[in-house]
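This document starts with one chain, in the form predicted alone, laid out as structure tokens.
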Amino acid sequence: MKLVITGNPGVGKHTNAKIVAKKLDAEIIDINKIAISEDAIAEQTDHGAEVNIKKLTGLLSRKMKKDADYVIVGHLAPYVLKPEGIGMVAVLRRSPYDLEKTLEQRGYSRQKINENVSSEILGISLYDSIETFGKRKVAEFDTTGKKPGQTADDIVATLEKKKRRHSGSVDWLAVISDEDVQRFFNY
């Protein structure tokens, strides 16, 4: 079993991945850690690290054994993983307002906050995951107001087919004001 947990920064990917991996007795593969430790960073820019996608894709392919269980975590998953062998992709989503607060607490610049929040509003991680892995493999989870254990339980239940996979049900545009849309998309 290979489970991917992806989504924008600040939605709870790593926290939930640790809980899910423990429940499933699976190894965690952290895409970001591999990119850094295996020197798959192409360059540092004002906007952050640019990853060598081709190199990172190859590193991940070689790291995963065919018959081992993995929880693969990272926002780059749709860009560096191949769909073959992936059982399910959990795309974590979070209210733009909560996400903004989390990213502020992490010390992100206003530009980086707006880039990530606008990406969340538009559902870029969900869209890219569906494009890469196919709609049947993708499940969307709203982490807003939930403890990580609740989301992890939902992920495991969905993986074990005790809950149905849903994607495309989160609509942040319906809950944010026009004024906030302007603020979040101004960068």
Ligand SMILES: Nc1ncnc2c1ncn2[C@@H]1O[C@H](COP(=O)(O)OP(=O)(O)OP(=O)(O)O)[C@@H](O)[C@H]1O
The other form holds:
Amino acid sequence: MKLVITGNPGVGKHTNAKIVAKKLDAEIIDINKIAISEDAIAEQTDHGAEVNIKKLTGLLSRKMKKDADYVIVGHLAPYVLKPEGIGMVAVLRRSPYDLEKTLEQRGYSRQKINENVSSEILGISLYDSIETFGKRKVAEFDTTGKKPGQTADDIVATLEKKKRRHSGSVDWLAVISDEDVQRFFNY
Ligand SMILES: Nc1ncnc2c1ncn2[C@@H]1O[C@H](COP(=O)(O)OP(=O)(O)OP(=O)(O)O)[C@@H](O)[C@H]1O
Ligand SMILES: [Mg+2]
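With the form predicted alone in hand, show me what the form predicted together with the named molecule looks like.
After this comes the whole thing, all chains and molecules, with the earlier chain placed first.
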């Protein structure tokens, strides 16, 4: 089974991927790591590294064996993977306020924090995952206030069909104030 774990930077992908991969006895494929180690970076910009999407897509499809189990991690997943052979796509979500704290702790600039939080508010990762992989494969997990182990358990239970796959119920615009929407989108 090939499981994808995606979502905005800072939502908890890598933390959960490690636990899930152990439980499933599957190999982790880290999209960012492969982009760096196999030189699929197109250029360095003010916003960080610009990835060569075409090259990375090819690298990943060659790397994965058809019948092997993988946990494929990265926010670029919807842009560099083909839907064929992917069993489930877990899109992790995180409250804008918690995400802001995590990104502040990482020392991101205000602009980069606001870009990432705005993208989470709009649900871009979820939208793009549904577009690439189809709604049936996509399941959304809200990590807000949860321990990593709990989210990892939910992902495995959903993969094993003990829990229903569901997406589209997270709505951050309904829980944040208008002032904060203005603040986050001001970049
Ligand atoms: N339920 C949860 N699941 C996973 N991580 C969590 C959870 N709650 C809090 N965290 C914390 O969130 C932080 C960010 O997690 P992590 O580095 O895994 O994010 P990421 O999505 O892999 O980010 P990036 O895309 O930048 O690599 C960590 O400090 C982690 O401990
Ligand atoms: Mg990470």
